[in-house]
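Next comes just one chain, in structure tokens: the form predicted alone.
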Amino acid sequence: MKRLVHAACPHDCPDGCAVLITIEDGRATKIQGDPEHPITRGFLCGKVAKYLDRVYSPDRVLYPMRRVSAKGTHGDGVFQRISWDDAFNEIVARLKKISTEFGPEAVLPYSYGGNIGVLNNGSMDMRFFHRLGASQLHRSICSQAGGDAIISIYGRKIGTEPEQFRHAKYIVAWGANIHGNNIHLWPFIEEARRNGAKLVVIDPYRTRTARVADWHIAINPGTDVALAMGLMHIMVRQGWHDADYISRYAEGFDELQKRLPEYTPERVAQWTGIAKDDIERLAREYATTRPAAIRLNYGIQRSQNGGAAVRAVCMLPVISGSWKEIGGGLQLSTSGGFQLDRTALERRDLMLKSPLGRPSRTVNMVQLGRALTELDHPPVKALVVYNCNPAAICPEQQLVTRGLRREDLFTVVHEQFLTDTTDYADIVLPATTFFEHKDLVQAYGHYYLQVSHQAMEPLGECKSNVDFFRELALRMGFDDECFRQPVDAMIDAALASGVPQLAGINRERLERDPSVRLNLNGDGNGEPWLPFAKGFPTPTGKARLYDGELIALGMDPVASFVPPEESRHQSAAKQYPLELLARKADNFLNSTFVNHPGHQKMEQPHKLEMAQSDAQRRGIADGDRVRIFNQRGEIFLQARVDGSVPAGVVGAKLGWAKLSEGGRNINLLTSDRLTDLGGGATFYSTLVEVERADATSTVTEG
């Protein structure tokens, strides 16, 4: 028996691809992109094209397991198989005991974007933890600073449709490696280039996209706000701004003008490392070539002034007036277009039924190490991890793993593979892939909503997040009807938000048609949508170039460039003179896919990319083993001296710690300082030093 199943990829990527899964006799035999989907257009990225290898990997976790060896160890004999009944009994008993002795806030959930399907990312799990009274998790590690910044100025996280990029004549990929992690935007950009458009990439790293661009501008990390303010300085000085659009649809322009004299091309050149003439040229080309579109990505917000940086870049299409034009504007995220009923899914009201009778405390996920080692009243005594691999992706890695090693910490991990984090788990539970459950999938790079159908029965004894937390809630004795709600009813509830964008879009329609576009124009006619041509969804209907609410956060209510804390301290900057780009690999997705041989072959892991001048100064040649270190620790990699980074910058890719020398990855070197807005991670505000190492050097504890 052979059948074709429509599904949607729920991995943390803006493309939200529609996929076709071929099932023969109950087994998946083929995966392909849906040729009918307007964005997917029949092809998949190199990561998901190999997805059958993931589903049927011999390393899949297929059964519940209990740790029988010391925490922090991995390999044979570390876990023993148990039944789901045994696992549930132990989890229920431990959570009840901890809640009684320390209070329910001693339980901490930890999840993020390993699955961004609407239900399996945040629905039954949220209901469970709210009803329990567990600590809430501020899920800020990836996109919160940029998301808060775009809302601060525009009112919602929406932007230019990807289809409109084909009409642009000037495209700026600002911190956006489109070829590496947004590949389905690329055909629209190539179509624009065939019609005469120019592609400019602003990025400290020579990415795949930068290599094929018309112009690569290698900016110093963390100086994007200075460049954006400098461009506006020139645009206003030359009269290239759209005074009519600004007067109609922006507020705070006078305050912005007061800041701009500080950002002369000469000063901006010193901060950014970009030549003065190139700054002048970029401003002229962006302002006078119409339409102009910016594809902004989240990399620029992973520095200490990341929120200000995103605000400043988002001001550019307001100042130029390019929001009026098809093919103009900016895209950071389109997720704000999908106004699903999250209240019905997450049921925050259940916190009032918890033993606390009130909303519980919130813990920032970026500072997990501190939460596990310093937090008190109550201390964290239980950690439940799903959709995430914190032992690999969190900053201050040594502090995180120190906390995870605590014998009095009860850790449950719901996973598909034995990751860095499962090495510290007391109980490991088998999780489904998206082939094995049904979900609703939105996107943050386009405006199509999809139902992802279950293609096959779960392998082994795998359970989806929804099914796991449903059963856990019932076994805890939570008798609220919402814990018995079936998946289809949950999808119905999510779609019943009553917003115009979802008018006429219900589950039955999505089950029939895998390519349903939101009603962006209110009439479902599919015409190009100009989200901010006639104003913004802010209280005044105008873009907030000045946002007074930022003052209470200690921020400039417009935007200003502030060097990162480590760079401001001369002693630290002298001791550790190189800026580290803790990069994401092109062929992994954060820490997903890292363990698959097929994906590893597409990458060159364990490399430190250096500029020739920095390598020569340290006596380092291409291929040498090098030690990278700062006040937080040290790692060893192999030097790759190839011109991918400018002088003063080094780059290394994120991977699993246990697949790296000494069981450490680059997050040993990154700090858990927070961004100026949103409480995000500051991965790109990291200073290091590098030295040549001999073959016998080993990592030291510290």
Ligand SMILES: Nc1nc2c(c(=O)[nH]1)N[C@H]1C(S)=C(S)[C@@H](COP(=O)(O)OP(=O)(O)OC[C@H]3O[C@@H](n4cnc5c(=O)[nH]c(N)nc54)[C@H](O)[C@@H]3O)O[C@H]1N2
Given for the second form:
Amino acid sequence: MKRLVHAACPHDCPDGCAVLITIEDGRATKIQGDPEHPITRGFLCGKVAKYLDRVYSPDRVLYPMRRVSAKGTHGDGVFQRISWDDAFNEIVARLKKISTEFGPEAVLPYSYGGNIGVLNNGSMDMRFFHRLGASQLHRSICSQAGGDAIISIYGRKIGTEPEQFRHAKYIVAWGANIHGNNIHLWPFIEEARRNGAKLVVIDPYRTRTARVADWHIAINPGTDVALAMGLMHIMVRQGWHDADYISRYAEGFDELQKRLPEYTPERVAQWTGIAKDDIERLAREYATTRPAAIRLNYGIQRSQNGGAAVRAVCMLPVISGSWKEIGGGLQLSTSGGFQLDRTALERRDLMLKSPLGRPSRTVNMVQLGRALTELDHPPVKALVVYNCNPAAICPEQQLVTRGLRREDLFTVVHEQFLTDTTDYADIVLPATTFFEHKDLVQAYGHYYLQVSHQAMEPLGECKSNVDFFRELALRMGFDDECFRQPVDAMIDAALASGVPQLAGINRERLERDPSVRLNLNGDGNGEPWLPFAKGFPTPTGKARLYDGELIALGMDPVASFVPPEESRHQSAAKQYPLELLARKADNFLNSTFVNHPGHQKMEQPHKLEMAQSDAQRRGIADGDRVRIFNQRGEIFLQARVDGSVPAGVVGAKLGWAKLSEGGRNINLLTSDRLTDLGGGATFYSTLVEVERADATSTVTEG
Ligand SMILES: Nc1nc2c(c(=O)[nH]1)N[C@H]1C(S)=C(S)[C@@H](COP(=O)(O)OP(=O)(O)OC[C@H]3O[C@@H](n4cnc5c(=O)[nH]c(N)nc54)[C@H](O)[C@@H]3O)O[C@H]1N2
Ligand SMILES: Nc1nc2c(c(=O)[nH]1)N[C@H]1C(S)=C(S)[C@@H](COP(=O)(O)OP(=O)(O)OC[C@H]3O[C@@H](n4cnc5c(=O)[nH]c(N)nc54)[C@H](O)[C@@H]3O)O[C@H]1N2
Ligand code: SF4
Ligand SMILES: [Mo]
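Alternate state requested, the form predicted in complex with the named molecule (shown: the form predicted alone):
Let's see the whole complex now, leading with the same chain.
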């Protein structure tokens, strides 16, 4: 018997693809993109096109296991199969004992983007930890600086729909690796270019998108605030700003104007490394070619000044008035369009029923290393990890692994594979893939909502996050009704928030129709939607070019350029003169897919990309083994000198630590310093030095 099942990719990617899975005799035999879906348009990225290799990988974790060797043995750990009953009994006993002895906040949940399905990303798990009184996790590692910045200026995390990029005549990909991270926007850009649009890429790294663009501007890392302010300086000087739109729909333009004189093209050129004439040209082309759309992505907010950077770039379409035009505006994220009922899903009120009787403390996930090694009152005694691989993706890796190695720390990891993090787990639990459970899936790069159907029975003894936390709650003796709520009822609850965008959208409809667009215009007619043509969802209805609330955070209430502590503009660069871009790989998804041979073939993960001049000065040739180091430690990679980075910048990719030399990856070099806004991670504000390594030198244990 052959069936076609509609599912939706829940990986942490803006595209939120509609997927068709062919099932024959209970086994998945084919995966393809849904041709009917307006954004997926029948194709999947190279990572997920090979998904059967992941689902049926011989390395899948299929049964609960207990670690019987030492912690952190880089893949040589020995695990023993146990039953779910044994696993639950041990987890319940340990969590109860720790809660009694140290208080429930000694339990720390740790999760992020392994699965961004609405239910499996944050529902039953949240209910469980809230009812327990566990520490809360500030899930800030990816997008918090940019998200807070966009809300600060526009009031909501929404922007231009991808379909409208086809109408643009000028497209700026700003810190946005479209071919690698957002491939389903590309066909719309191609369509625009066939109609004469120009594509400009602003990225220190020569991405695949930059290679095929009309113009690649290799900006110095962390200087985007200066560039955006410089562009506005020129636009206002030339009278290219939209005075009418600004007076109606923006507040703080006077304050902004007071800042602009500092950002002369000459000074901006010095900071950004972009020629003065190019800055003038970019301002002219952006302001006078209409409509102009910006695809801003999260690249620029992984800098220490990332909040200010996103604010400054988001001012551009306000100043130019391009929010009025179909094919204008800006997209950073569309997630704020999906106003699902999170209160019902997460049940924060349950914290009041915990032994604490109050909201528990919050731990910033970026600083996991500190939490595990320094935090007190109470210390973290149990760590429950799911949807996440912190031993690979967290900054300040030495501190993270030192914490994870603690013998008195009880660690549970719910996973699909034996990752860097499972090496430190006391108990490993098997997790389903999206083929094996049902969910509701939203997106952060378009406005279509989907039900992802379960295509097949879970392999082995895998459980979804929802089922795992449901059963754990019941075994802990939590008798609240919400722990018995079936998946369909949870989807219904999520959809029942009563906002106009969800009017007429219910589960039955989503189960029938895989491409339901949010009711954005309020009349369900699917016409192009201009989110800010007539104002902004802020209290005054205006864009906040000036946001007084930023003063309390120590920020300029408008935006101003403050060079990151680890950047070429600071004295730290004397010792470590190279700016490291610790980037994502195009053929992996953060640390997911890194372990599959098919994906490895498409990627060359262990390279350090260097400019010719930087390599030459250090006596390094293409292919040499190099040592990359800073105050946090050292890693070894192979130099690649191929023009992908400008002088002063080096690039390397995120992978699994245990598949890298010495059991460490680039996050050994990144710091846990936080962004100016939102407490985000600063992966792209990292200074290093590089030297040629002889073949025999090895990693020094730290
Ligand atoms: N193939 C693939 N797709 C992915 C992911 C993946 O790992 N692989 N990850 C997913 C996730 S979790 C996310 S959050 C999104 C993120 O998608 P993006 O927001 O696109 O994120 P990044 O790749 O971090 O950064 C984008 C670009 O910003 C550049 N950049 C770095 N510093 C600066 C700077 O200071 N200024 C400017 N202008 N550019 C800078 C980087 O070189 C990079 O090419 O992608 C998702 N999609
Ligand atoms: N140096 C550097 N570090 C980075 C970044 C960078 O650009 N550079 N990017 C940062 C960003 S933007 C992000 S979002 C984070 C991402 O960090 P993470 O959220 O940890 O993402 P992944 O590395 O993809 O790991 C997710 C894990 O979840 C597992 N998983 C998948 N589905 C499920 C499920 O349904 N249930 C359970 N229990 N597990 C599941 C996968 O097998 C995988 O091992 O990394 C950050 N770290
Ligand atoms: S990872 Fe992104 S592009 Fe690839 S299938 Fe999933 S949603 Fe689509
Ligand atoms: Mo992310």
